[in-house]
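Just the one chain here, the form predicted alone, laid out as structure tokens.
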Amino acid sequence: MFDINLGLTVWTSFVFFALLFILWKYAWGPVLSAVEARENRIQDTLDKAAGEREEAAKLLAEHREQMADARRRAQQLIAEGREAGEKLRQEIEEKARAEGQALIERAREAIEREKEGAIQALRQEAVDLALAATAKLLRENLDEERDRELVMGYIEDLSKRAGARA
């Protein structure tokens, strides 16, 4: 059993390098240029994906750009109308205040207008009550006393006048 033959050991060693040329030329070539392919087609799927990862970050980076640039429009849009209600708010209280001292001051003027004539029409009133008590004394020449019951009586008698009137 472990004895060398010199024979079989040429004979198997042809065999097997007959066996290694014919496997080198006729099948590795195939069998390795399907390997090299199908490790070209893995290689281009893996370069393919980091393209597209690649592309997928910046896909991401712009859409989060986008959205930062969305979120400070809107709150420059808030902000704007914002100031523009505070602004329209101020407007309408000043105009109401405008209005409201507009109005106070008309109120005063008409007092004021009012209290002119009141005034003026008591004036002409005491003048005519001044007249009429001495036109009356002029008439009658009394005594004192006579003189102060007359134009207390003539007071009176235009105020029942005036009483009546209003």
The other form holds:
Amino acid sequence: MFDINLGLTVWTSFVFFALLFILWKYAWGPVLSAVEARENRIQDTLDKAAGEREEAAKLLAEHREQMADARRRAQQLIAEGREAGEKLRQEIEEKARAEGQALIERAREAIEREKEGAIQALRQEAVDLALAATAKLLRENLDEERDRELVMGYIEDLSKRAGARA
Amino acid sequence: MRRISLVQEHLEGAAQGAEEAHEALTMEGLPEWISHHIEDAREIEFAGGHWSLESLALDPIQLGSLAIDISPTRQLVVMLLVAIILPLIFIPVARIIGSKGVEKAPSGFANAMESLIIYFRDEVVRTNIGHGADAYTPFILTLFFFILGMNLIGLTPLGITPTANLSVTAALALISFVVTEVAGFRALGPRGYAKTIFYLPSGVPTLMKPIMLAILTPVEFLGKLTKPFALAVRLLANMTAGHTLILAIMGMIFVMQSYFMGVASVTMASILMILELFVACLQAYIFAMLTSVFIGLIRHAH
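And the form predicted in complex with its partner chain, for comparison with the form predicted alone?
Everything in the complex follows now, all chains and molecules, and the chain you saw is the first one.
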């Protein structure tokens, strides 16, 4: 058991190296390279997946920002529209009020004018009535000039009293 | 030396064995009977048959005055059997794994072998050897599976264990030693490698240097040689011990010649066989593991 059989030692070395050669070339080599290739492939896939996930996250963030932007712009548009509407309403109101005012002014002026005319006509009528009444009362021939002065003085007095009353 | 057929190892062959046996096995004859079954021989005894290997005897190789007898023995035959079985297992495995390519997931037996190979690459070789470890993976793998095959084949009814022979374990340890030293030489260069033998700690006074060298060099040298010696003896002792125990327990049946002993022995031997199965794997693993540890140590020496 403990005595060395050198022949067997030589054989063992020979068999071992032959086996090492055969297995290295036809078993370990192909297996290890295949495993390495698969490991690299898996690592690549994982790396790519991580990259894609990052990309997706970036896209999502971008998309969210766009959505927020669009919402903001819509809000702005609505606000602008509301403001414009308000302005238009005010303008229209203003214009209507001004037109109304102008109409009233014009009507007042017309009334004033009519009033003036009426007063003038009344005054003329009063003169004529007074003259006719005077002529009827005093059938005698008086100095025309003196009559007129007397009547005018009377009318003046009358219109003054009317002015004080008005 | 008494010739007792190997059939006696098996219970069912006991009656036939008794017919063939020249004389009954005694307590005194037991050690010799055990070593007869463990030791190498130029004949194979299996299932009652005898095959002599004398006809295959080769002329010894003459190396000067040293004559090396290279005639095949039964342990060599078993070793060659292992060397044939291993490629028969692993070359198809490699083919299957290769044909799967990078797109398909591995499966089945090939996947199991692949896991084992990857375990050795990652946990044994890369962990212990470090940078550039992958170049040693095939060597460590071959070492492990070759030893494992030889350990396991000894547990079959064939009962011949090449690793229970110092000639074999010494050769394996020698290979491990040479590979370790070559790895060290390649990693460290001639000067760095020389330092692993002629080691001088820094800070030694000039006057003390020759004395230190004279003391430390034999120590370093012994340190190198004890590693393969321990490897060889550890494997040999582990493989021999288990077989000796099992044979002793089984031999008791034929010494005692009782049915009770038969039942008790077979029960105990079965339990021991399970332990042996574990030891066979463990020792192969330890041999491969320690070899990578030694390679790693010398590559990162000092």
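Rigid core here is just the name for the largest C-alpha set that superposes within 1.5 Å across the two forms. All of these numbers come straight from a predicted model, not from anything done at the bench. Positions refer to the first chain, counted from 1.
Enquirer: Could you tell me whether the Cα atom of Ala70 shifts by at least 2 Å between the two forms after core superposition?
Expert: Shift of 2 Å or more: no.
Enquirer: After superposing the rigid core, is the C-alpha displacement of Gln101 2 Å or more between the two forms?
Expert: It does not, since the Gln101 C-alpha is displaced less than 2 Å between the two forms after the core fit.
Enquirer: I want to check Glu36: does it shift between the two forms by 2 Å or more at the Cα, with the core superposed?
Expert: Yes, the C-alpha moves 2 Å or more.
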